[in-house]
Structures are given as C-alpha cells and as structure tokens.
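In the block that follows, a single chain appears as structure tokens, in the form predicted alone.
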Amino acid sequence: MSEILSSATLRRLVDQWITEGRHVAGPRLVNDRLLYGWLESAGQLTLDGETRPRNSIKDFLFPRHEKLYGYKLGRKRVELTEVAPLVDEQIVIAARPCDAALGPILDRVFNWDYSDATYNRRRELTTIVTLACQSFDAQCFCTSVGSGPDDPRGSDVMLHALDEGILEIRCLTEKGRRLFAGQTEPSALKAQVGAGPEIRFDLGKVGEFLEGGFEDAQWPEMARRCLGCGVCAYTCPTCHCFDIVDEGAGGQGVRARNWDACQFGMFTLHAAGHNPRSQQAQRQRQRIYHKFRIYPQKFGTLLCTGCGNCTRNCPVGLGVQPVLSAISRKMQSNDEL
C-alpha cells in the first residue's frame, strides 16, 4: 500500500503552514519566469511539474547575502552586535530532486574542517518536499552523473504525480513524517518512475581525461565563448564559493558573507596584482576540475547533480554539459584511432 493526498489538500496545507508563521517557498511565476521563491499563499505555487525553475533552492539553505554580525566604530573601541539566532521553520515545497540533492553535498563542505553553526541551524529548520520529475528538457543530465528523476538525496518527502490531481507521498525522514502526519490516506495506487533523460556523456571518459588533461590544448576552445558572468555558479545547486566583506558607512555596518564565483576575473586576483587564473579558459577548467575531480577526491561524490541550470541560464549556451560532452567525444575519438 502507498500513501496519497490530493493537490487540493496539499495547497490547503501550504496555506495552513503560512498562517502558522512558517516560511514556505516553492516554484512560482515571477515576471513570467518560473523561480523558487517565498509564497504568500498556495495560489502562487506551481505544481505542473513540466517546467524547471531557473534558480536553485540553494537560496534558502545558503543565502546569497548573510549578515554575520554588526559593528559600530567608537573613539577607542569597536562595538559588535550579534545577529539574532535563527528560529523560524521553513518548508521548501515541490523542489526538483536534483535541487534537493544539494543538501548532503553542502553538508560536507560546511562541516569539513569547521562546523558552520548558522548553516547547520538553517538546515535543521528546513524541511524539503520534492516532486519527482516526469519530463525533461535538453539541458537535464541527472542520469549522466549517477542520479535520476526520483533521487531521494536531501529530500524529507517525495511527491509523485498520479492521475487527476492525486499525489503519492513518500515520507523519507522523521521531519517529513511529522509534516504530513494525519494528512494522507492509504491507496493501492503507486507511481511509476520513468527512465529519466538520455545519457549525455560518458562520465568514465571524463574522469580519464581529467586525470592527465590539465594542460590539454582543447580547454581554450571549449571555453572560448564564456563571458565570465557567473550565472552558472549562482543558479547551480552545489556551487558554494563565498566572500566575507564589511558593508557600511559612517562608522557602522555589518560583516557579511556573500556568494562569489570562480568564473569571476577577480576571484583569484592577488593583492600584488598577480592572477594565477587570468584567462577565462583557466577559470572554466577550474570549475570542471572542482566538480568532477577535486571535490570527488576529497568527499567521495560529484559536485554536480545534473540539473542543467548552468546551460539553461547561460547567455551563450555553455555550462557543464556541453564541456563534458566535448571531452567525452574527444576521448572516444582517441579510442578509435
């Protein structure tokens, strides 16, 4: 037996959660674009499952701007003010599995040599409800990186769309079970999960290339059209680079953590003026190596979930998938020689 609930019941629950003071985020239309954003009512929630949001739920676990503490300069001392501790629960509803998979990946980063209390607290207060994918676009490549349309990583609850506005609900964690306790009913209906998007590249061939391809002459050609805008990193679920800066004027302000990106020209610029990655091709190479060699060697998993956001949002159609496909083709051509 499975457990089901109707989409109407789900929307009623969303309105109830909002009324109770919980922050609820999900796919919604913003200026005719589908984005993950905060919901003011269940009427804003898009549940059709056909279109991918253009951003990532990373925004709710690792905000792009986060105050660490405030400061005020006195005549002889600096007065520091603590940021109020996080107390509000938040629920992310109808996230894609490739977005939710960021959780276990970022957990390793923020608890590696230092346990980030703010990140961990926000993670503790967040319940993630995913909607298994039933359709894909040309940029989706979850199956190419060992994932799939119903990957449970990072999900507290997974929803599967059935016919006529009915959802099968699979509670995967205690947080998920608490959230939907008493709201479901048993059923003989059970969702069938599709195969997912076709394999876009040979991950094994990519690994072979990266093992000795750091100085390969093809990197400049593969990255030639990159603009260095950083949209790939900002919409990626797993990119996590940040900078810490003081923001303020008139003797007071805040110290804040802001997103950064290895695709920006100033990311590795030294105070002396030297830049070890002065060319955009070097920065693209770093992005690929970090995701598919450096992070896996350190943590045992890829720094990529195959969401396709990097290509979907890139103004010149670059991103991870085209680069890895080019690498895969190059290695297969070498094998045929």
Given for the second form:
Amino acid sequence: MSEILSSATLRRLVDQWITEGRHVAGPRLVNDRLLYGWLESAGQLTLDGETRPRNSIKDFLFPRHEKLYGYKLGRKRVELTEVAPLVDEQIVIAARPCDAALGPILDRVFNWDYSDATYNRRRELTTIVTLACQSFDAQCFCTSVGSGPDDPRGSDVMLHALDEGILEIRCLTEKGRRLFAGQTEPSALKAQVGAGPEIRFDLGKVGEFLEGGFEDAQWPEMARRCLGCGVCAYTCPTCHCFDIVDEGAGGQGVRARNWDACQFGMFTLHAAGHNPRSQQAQRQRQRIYHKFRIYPQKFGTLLCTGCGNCTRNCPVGLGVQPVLSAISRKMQSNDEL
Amino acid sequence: MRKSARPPFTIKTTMNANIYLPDLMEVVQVRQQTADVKSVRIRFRDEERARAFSFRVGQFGIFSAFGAGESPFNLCSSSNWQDFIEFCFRRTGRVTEALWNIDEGDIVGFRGPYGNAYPMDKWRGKNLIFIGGGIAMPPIRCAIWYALENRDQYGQITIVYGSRKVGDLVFQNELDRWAEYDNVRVVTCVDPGGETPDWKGEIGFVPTVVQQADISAENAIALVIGPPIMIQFTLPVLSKIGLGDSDIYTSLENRMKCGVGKCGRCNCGPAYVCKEGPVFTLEQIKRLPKDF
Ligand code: SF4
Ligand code: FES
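Could you give the coordinates for the form predicted in complex with the partner chain, as opposed to the form predicted alone above?
Expanding to the full complex; the earlier chain stays at the top.
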C-alpha cells in the first residue's frame, strides 16, 4: 500500500501553512523563468514547465546575505547586538532531489569542529518536501554522480506525481510525517520511477584523473573561455563559500556574511599581493577539485548533486558536466591506446 | 481550514553560541614598528573570559576593526604572558587602515585562537633555528619568547632575521634582548642597499646569509617564515646543511575570512590552512599540490 494526496490538497495545505505564518518556498515563475522563491499563495507554486529552477534552495538554508550580529560604535565603546534568532518555520515545497541533497552536504561543512548556530537553526526549522523528477534536460547529470530522480538524501518528504493530479507521498522523517499527518489516503497506486538522465561520464575515471592531474595541461585549455563571473557557484546547491563584511554607516551597522565564489581573482589574494590562484585555470581547477576530491576525502560524499545548474546558467557553456565529460573521454581514449 | 496563530507543532531547536561573535578587547598599547607596521597589545574586557582564555604559540586570531571588517593575524605574544595578547599588522587595506588609527583605550574585536600551533613540546631538547623575513617576524617572535622563557628545555637558539632595509625590521628593540640570553645567536641582515651608515648586521639576502652563517643542523629544527621567494630559496640551503623535511617548519599565510573551516577560501589543495594549519612541515607541504 502507498499513501496519496491530490495536488488540490497540497495547494490547500500550502495556503494553510502560509496563513499560519510559516514561510513556504517553492518553484514559481518570475518573469517567465522558473526560480525557487517565497510563495505568497499556493497559486504561485509551479509544478510543471522547466525541468528545474535556475537557482537552488540553498537560499533558504544559507541565504546569500545573512546578518551575523550588529555593532554600534561610541567613543571608546563598542556595543554588539545579537540578531534575533529565526523562529518561523520554513517549508520548501517541490524541491528537486538534487536540491534537497544539499542539507546533509552542508551540515558537514557547518559543523565540523565548529558548529554554526545560524545555519543549524535554519536547518532545524526547515522541512523539505521533494518532488521526484520525471523529466530531464541536456544538463541534468544526477545519475553520473551516484544520485538519481528520487534520491531521498535531505528530503523529509518525497512526492511522486501520478496521473490526474494525484501525488504519491512518502514521508521520510518525523518532520515530514508531522507536516502531512491526517492529510493523506491509502491507495494501491504506486509511482514508477524512471531511470533518470543517461550517464554522461565515468566518475571512476574522473577520480583517477584527479589523483595525479593537478598540473595537467588540460586545465588552462578548459578554463580558457571562463569569464570568472561566479554564476556557476551562485546557482549551485552545494557551493558554500562566503565573505564576511561590515555593512553600515555613521558608527553602526551589521557584520554580515555574503556569498562569495572561488571563481573571483580577489578570492585568495593575500594582503602582501601574492595570489595562490592568480589565473582562471587555477580557479576552475579548485572548483572541480573541491567538489570531487577535497570534500569527498574529508566527508565521504561528493560536493555535487548533479543538478547541472552550473552549465545551465553559464554564459559560455562550462560547468561541471562538460569538464568532467571531457576528462572522462580523455581517460578512456588513453586506456584504449 | 483550521487557522491558528501558532503552528500546530513545534520543532525542537538548539541554540548554541554564535561562533562569529568576537570578544571585545581593550587596546592597552600601540607600538609603531616601521613606517607601515604596528604592534598592538590588547586585553579582554570581560574578566571571566580573560581567565578562561589560553592559546598556544603559532595559533592565530581574527581581529576586527568594527565598521571596517575582520582580518587574521598571528598571536605574536608568548603564550606564557598573562593579562594580554599581541598582534602585529602592516597597513595594506581597509581593515588595517582602520586598525592603524586605533589608540590606547579603543576597542577592537578578537575571536580565536584558531589553527594548530608550533610543536613546542616536540621541539624540547632540540636546537632551534628561527629564520624570518620582513613582516614575518611576529609569528616567530612568539616562539622565540616561549623558548627563552623555558630556556633550559631547548638547546642552542639561532635567529636569522632579514628585511629589505633597516627601517623594515620589526621588534628591533627585542633583537638585542634575545642576544643577551645564553647560547642564543642573533644574525640580522638587510638587502644590499638597505643598510644605514651605522648598520652592524650583515648585508645580503636571507638565503645567502643563512648559508654563510655556519649553522649546524645537528639535533635541530628550523622555523622559516617570510615572503614566498625567501622561503623558496632558503629551503634548499637548509636541506644542504642537513635538515630533513620533517624538521623544517613554516606557517602559511593564506587569505582567510572565517578561520573555522567554513568560508572555503584558505585551502591549499586538501589542507584547510585555518584548521589543519597554519603550521606545516616541509614534508607535509611537499605532499600538497602546488596551490600556494
Ligand atoms: S564556469 Fe561559466 S558560470 Fe562559472 S565563472 Fe566561468 S563563465 Fe562564469
Ligand atoms: S578561513 Fe574560512 S575556511 Fe579557512
């Protein structure tokens, strides 16, 4: 037996949650483009159309701008004020599996050794309701990184669209069960999960290449057309680099953390002028190594969910998948020689 | 539809401390070291925090000039010193420009200590060779004082300190005090052309001076910190006199923001300098990819 609910019920619940004062986010059209954003009503929730939003749900767990605390300067005096802790619950509805997976991935970053209270609180207050994928585009590559269209990582609930406005619902965590308690019905219907996008590169071959490929001539070659705009990192669910800055005037303001990206030349520039990554090729290499070697060696999983947003949004068609496909092809043809 | 002001269930949340919130520190002394370098002595405003605080030489902190931002600096005082800590900076950007203008009694922010430290215990019984270039003296100074304060635990101490010109040497007044200790040799040098008429030290680049100083590698470790170019040319000299890669230490000075392994900018290949560093042996560095 499975549990189902109608999309009409889902929309009614979304409206109810909003009315109750919870923050609900989900895919919505903004100037004809599908983006995750806060919903003002269930009417804005868009469950069809483009394969996936152009941004990620990262914004709701690790916002692009976050106040860490306030400061107020006086004569020989400084007063620091804590930012009021987040109290409202957040629900992300119709997240793609490749977005939902960011939770467990970022949890490790924000908790190894030092626990980041702001992040943890947001995470605890957030329930992620995922919609399993039924369509793919040319950029999707979840299956190439060991994931797939119904990967449950990070999801509190997994929805599968069945025919005629019916959704199969699988509550995976206590949070998820509480959210939908009493709202579902038993049914004999069961979702069929597709195979997902074709496998586009051989992860094993990529690993082999990265092991000794740090100074490979391929990096400058591949990075040549990169503009260093950082869009790949900003729209990535798992990229989490940030900057810490003071924003204020007239003796008071806030210390905030803002998203940053390893693709910028200033990112690693030393005060004394030396820059360990002064060239774009070194910065592209860092992004790939971080995702496919550095993070995995530390935490045991990839820092990539295969969403394809880096390439989907890149003005010059770069991003993880084309780079790794090229590496994988090169390694395979080496094998054949 | 059931309406309620409060959600029908509550989610358990844990509130722990904000790791980015600094301690407020009072500036007790500012010393101008060179035309663009100052050292600052600060103490905790909160007595309890002051009592609870400790660090190990080699660690660093993230210092704030509120309104300008934060920067990482080594804690350049000895960990034996009570009541205050010191840091040293060169005026190069927004934060250091703001720090340049602070006076006694002003408030700065501090969080830390972060990172690993010099293995002072492991160095016990050894001869210590300290080699520094330019503004890199502060992160060595803390270890020098620590060793001098535990003089009987360490053997011969050799300090080679060079800068471009005489006026660029920091902690100049302490160089003579170090030389007064038993079994301590201090060699200072400036680049050719950087000397003054009354300069009594050597004239030459650090690697050459080290080579000519007739330093014994026996039972010794070396701590080398300075500009990349100085390190690059000093390391072969040390290898030549017989120091092994695991006996040569340095402290990497990567750009940092968070100091706690989150912001993603300080890594050198797999090593997060803020957490696994800043102190590395040459042996460890050779195993890292060329990402520094
Ligand atoms: S890879 Fe593409 S999106 Fe990323 S920085 Fe380069 S040009 Fe921008
Ligand atoms: S300084 Fe932020 S990760 Fe090391």
